[in-house]
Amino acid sequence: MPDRYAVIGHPIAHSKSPLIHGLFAQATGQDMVYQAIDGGAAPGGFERALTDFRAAGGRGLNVTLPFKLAALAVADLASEDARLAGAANALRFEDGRIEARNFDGIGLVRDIEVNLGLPLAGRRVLLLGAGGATRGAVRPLARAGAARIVIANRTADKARTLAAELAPHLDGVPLVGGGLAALATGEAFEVVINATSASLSGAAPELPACAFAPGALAYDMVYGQGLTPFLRLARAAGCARLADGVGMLVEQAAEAFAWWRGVRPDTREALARLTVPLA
């Protein structure tokens, strides 16, 4: 009989992981069913998914949105980058017990370093929001040798009390938070991130064009939207290297699978099935 995995979230039927996972799954020759769980708006619906599903044999779990931080939660164990996130993103059932990790940061450092090939060794990364998405960046982004790391936030309080949270964990790399109007003095950066969720309501953050170093890599976390008005933002600054978020979806998947079955699955062919011209 296959192993079970799936992805729960709600809503859930405009997921890519299943499409993503039996790609993988096929190109590994794993005996494994992935399926997509509604967990539902009520209160209570993830956990109840969760023992339904691992009382029917599922050996592994995707998390996505509102659940990730349910989903640490009910873990026995978690990983560093997990606690640090605040947020799980896959689970593993295993000898009774539940395992969490968050593979959102390794997954997006992987795109830009791997997929896009640009080291982040020696790179000055501006972070754009101060929510999950930023909190689970972080750490991976430091790991990958990035020289100076800054949160920029509408609210400038929450922008440095996240960067006080976390800048204790990143071996010295340094980490300063505060507002998106200090941005207009002047540093810049060679990666930009929008870890925000603005793109997905037709906006853009209020960004200045001298925040993009020449040759900056402009990154948005919303996945197949085309040129998202981020990218759009960073076009008009004169930024050319331009990329959306399908690349981090992919990768953190293939973590996920890795972690699950043993074996890292290629993800070029996931990636040319997803990919959206920013156009």
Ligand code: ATR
Contents of the next structure:
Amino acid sequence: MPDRYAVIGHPIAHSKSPLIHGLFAQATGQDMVYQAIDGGAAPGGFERALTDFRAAGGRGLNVTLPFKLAALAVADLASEDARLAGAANALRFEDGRIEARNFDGIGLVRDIEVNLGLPLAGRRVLLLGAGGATRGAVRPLARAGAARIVIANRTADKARTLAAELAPHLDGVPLVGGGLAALATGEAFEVVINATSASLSGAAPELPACAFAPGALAYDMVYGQGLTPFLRLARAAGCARLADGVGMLVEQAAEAFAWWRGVRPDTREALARLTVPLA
Ligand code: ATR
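Next up, the form predicted in complex with the named molecule, please; the one we just looked at was the form predicted on its own.
Next comes the full complex, and the chain you just saw is listed first.
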């Protein structure tokens, strides 16, 4: 009997996760099946689906919107990344316990460093947005050696509060939060990451061109949408290195796969299959 894994979310029909994990399983010769589960919109749907999946012998789950908070809440054991993110995107069922991790941030770091070839050590990083996506990214970026991290958000207070909460957990890497307007008179960054949901509504955060340092990487966590409004804004500001979040998606999946199976898959084929040109 192959081992069972799945991704759970709502909606879930368009998830790339089964394709990605199918490629990983094939390439590494792992005897496993990977399905997609719709947790539904009704309260308790996630917990019921999780219980059923475990009862049927399920070994682990990837968790996507809107269940990442609920996934952390059901865990018996959670990594510090997951606790600080306030959310989990991967669960493992072992010895009768539920273990939770959050691989979104490390997926982002690996994409930037390995796939895009930009070491983060010593870089100034600007994170746009102060929601769950930023929350999950800060600690892994600090661990990668970022010189300084700034969170800028439309609602400045949210960024300040988040920075104050996370700063004590970064081993001394400076972290500050503020509004987007403050960027007009401030420093330039070598890495600018859009972690807002603005792209999904066809908008871009109002960001001054001076925020991009010469040669900066502009990274939008959204994927599969070509040139998003944020990436257009970056290009208009003279930024030549543009990336969307497809690599982050593939790399977080690889982290989960390695955690479950003890084998790290090569991500190149999945990346090639899912990459949509930025045009
Ligand atoms: P997630 O958990 O996916 O990060 P979220 O918690 O809803 O989502 O946060 C969305 C983020 O996108 C917020 O930082 C939001 O800014 P506000 O806190 O000011 O609401 C940001 N955001 C959404 N649309 C935006 C836009 N058009 N311009 C700038 N920021 C935007």
